[in-house]
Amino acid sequence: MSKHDAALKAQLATPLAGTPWTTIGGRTLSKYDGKVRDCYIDTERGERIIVVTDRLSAFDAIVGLIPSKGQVLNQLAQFWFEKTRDIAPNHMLRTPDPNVMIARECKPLPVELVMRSYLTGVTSTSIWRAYEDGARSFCGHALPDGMKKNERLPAAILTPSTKAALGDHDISVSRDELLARGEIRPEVFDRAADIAAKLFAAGQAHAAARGLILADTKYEMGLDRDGTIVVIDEIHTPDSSRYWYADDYEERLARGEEPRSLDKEFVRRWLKNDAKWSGDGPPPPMPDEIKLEAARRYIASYELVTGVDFVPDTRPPLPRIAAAIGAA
C-alpha cells in the first residue's frame, strides 16, 4: 500500500492506452507508435511531440496498461535529461503536459547502447541467462569464471542491441558485429559509446548517492540537423534501467536472493515464473494487484532518485492532453 492507492486504483478505469489524434495545433502529422510511446512528427518545425502513454512492454511485447506509468517515465526523463545537458545534448524542448515531452526531431541510430555493471536478467537475451549457458564473453567482452547471479561484473561494459521492429526481438551484438552490419559509422559509434559510458557513470553515481544501485540501463541516440549527436528518447527511467536498493544488496546476494528491485523487471519475473510466459503468443491478462505494485514501484522509483513527490493528474488523460497540444 502507498499514499497514492486511491488515486491509482481509480486510474485502472482510464489508463492511457494510446491516443487518436490526426491534427495538433491545426496541422495533419504523420504519427509512429512505438512499444511505450505515441510520436506525432511535425517536420514544419523538426519537432517530435511525444506522448508517453501507460503501456508496458516486457518480452519485446506490451503486457498492460500501469496507472500513472506514462507521467512517472516523462517527468523522470525530464529530470534526467536536466540534469545530463552538460554530458551530452538531447532531444527535449519543453514538456506542456504530465504525459508529454515536445523533442527536437532527430535521426535515430540504428543501435540501443546498452550499459551493464551487474551479470543479471530473465530474458533469453541477457546476459546472465548467456553465462548461465556457458558464455564466457558477451558481446566481445570476457567474462571471469565462477561468477554468480546478480554479481558486479568487474567492469561496467558497452553491450550494444540491435533495435527490432515493433514485436520482434532485439539482438545483443558485438561493437565489431555491428560495424559489419555496416549500418552505423566506426566514429559515430565510438562517440555514441563515450557518450553512453559518461552518462552512465553519472546515473550510478546519482543512484548511490540516493541509495541505488543503477545495475544496467540503455540509450538511445540520434544525429540533429547539424549532424550531433544527441540522446533522445529516455534516459534513466525504470523502463530503460534496473534500479536496486543498495542498503541489503550484498546480504540478499550471499543468500542468493533477488536484490529488491524498482523497475518492471518486478512484471518480467510474474510473467515468466507465474503466468508462465516468456513472450511467446499473447501476454496473460495482468490482474489489478500486479498492475498497482508495478505503478507502486514506478513512482517510488521516481521519488526516490528525484528526492521530490510525486503528484499524479488523475483528470482523463485524453482530454487534458488534448488541451495542453492542440490535439483534435
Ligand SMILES: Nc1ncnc2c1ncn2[C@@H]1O[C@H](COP(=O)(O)OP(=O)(O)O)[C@@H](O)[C@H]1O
The other form holds:
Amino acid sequence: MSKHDAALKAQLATPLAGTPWTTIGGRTLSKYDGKVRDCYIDTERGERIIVVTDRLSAFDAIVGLIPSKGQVLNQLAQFWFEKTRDIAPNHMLRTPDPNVMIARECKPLPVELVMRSYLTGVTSTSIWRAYEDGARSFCGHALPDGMKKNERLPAAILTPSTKAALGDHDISVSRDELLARGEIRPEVFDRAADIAAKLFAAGQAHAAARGLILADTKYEMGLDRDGTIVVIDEIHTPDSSRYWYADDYEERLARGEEPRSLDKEFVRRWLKNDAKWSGDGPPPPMPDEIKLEAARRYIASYELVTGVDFVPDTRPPLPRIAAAIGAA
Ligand SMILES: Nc1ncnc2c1ncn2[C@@H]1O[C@H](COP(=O)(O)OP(=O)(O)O)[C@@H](O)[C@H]1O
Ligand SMILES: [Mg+2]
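Next up, can you give the form predicted in complex with the ligand of this protein, since the form predicted on its own came first?
Then the entire complex follows, led off by the chain already shown.
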C-alpha cells in the first residue's frame, strides 16, 4: 500500500497508452513511436516533442501500461537534467506537461553508453550471465575471479551497446569492436565516454546521499547542429538504470539474496519467474496488482531520488496533453 494507491487504481482505467496526433500548433509533424515515448519531430525548429507514455518495455517488448509511469520518468529525467547540466549539455528545453519534454533535436550517436559498477543482470546478454558462463573479460575490461552475483566491480566500467533495430536485441561491445564498425569517430566516442563516466559518478554520489545505489545506467547522446555532444533521451530513470536500496545491500549480498531494487527488475522477475516469459512470443497479460506494485516502485524511485513528494496528475491524459502542446 502507498499513499498514492487510490489515484493509481483510478489511473488503471485511463493509462497513457499512446498518442494519436498529426499536428502540433497547427503544423503537420512527423512522428516516431518508440517503445516508451511518442516523438513528434519539428524539423523546422530543430525540436523534438517527446511524450512519455505509460508503456513499460522489458525484454525488448511492450509488456504493460503502468499508472503514472510516464509522469515519473519524465519528471525524474527533468530533475537529473537540471542537476547535471554543468557536467554536459543536454537536450531539455521545456516541460509543458508532466508527461512531455520538448527537446533539442540531435543526431543520435549509434551507441548506448552503459556504465556499470556491479556484476549483475538477468538477460542472456548481461555481464553477470557472461561471468557465470566463465568470461573474465567483458567489453575489453578484465574481471577478477571469484566474484559473486551483484558484487561491486573494482571500478566503474563503460560497456558500450550497439543500437539494434526494433525487435532485435542490443549487443555489448568493446571500444575497439565499436570503432571497427566505422560508425563513430574515436574522438567523439572518447568524449562521450568521458561524459558518461562523469555523469555516472555524479549520479552515484547523489544516489548514495539518498540511501540508494545506482548500480548501472545507460546514456544516449547525440550531436547538435554545431557538432556538440548533447545528452539526449532520458537520464538516471528507473527504466534506464538499476537502483538498489543501500541499507541492506551488504546483508543481502552476504546471504546470497537479490538486492531490493526500485527499477524494472521487479517486472522482469515477475515475467521470468512467475509468467515464465523472457521475450519470445506475445507477452503475458499483466495483472492489476503487478501494475500497481510496479507503479509504487516507480513513484518510490522518484520520491527517494528527488526528496520531493510525487503528485500524480490524474486528469485524463490525452485531452490534457493535447491542450498543453496544441496537438490535434
Ligand atoms: N534529443 C533527441 N534527438 C533525437 N533523438 C532523440 C532525442 N531524444 C531521444 N531521442 C530518441 O527518441 C526515442 C525515444 O523513444 P523511446 O521510446 O525511448 O524509443 P526506443 O524504443 O527507440 O528506445 C529514442 O529512439 C531516442 O533515441
Ligand atoms: Mg529508449
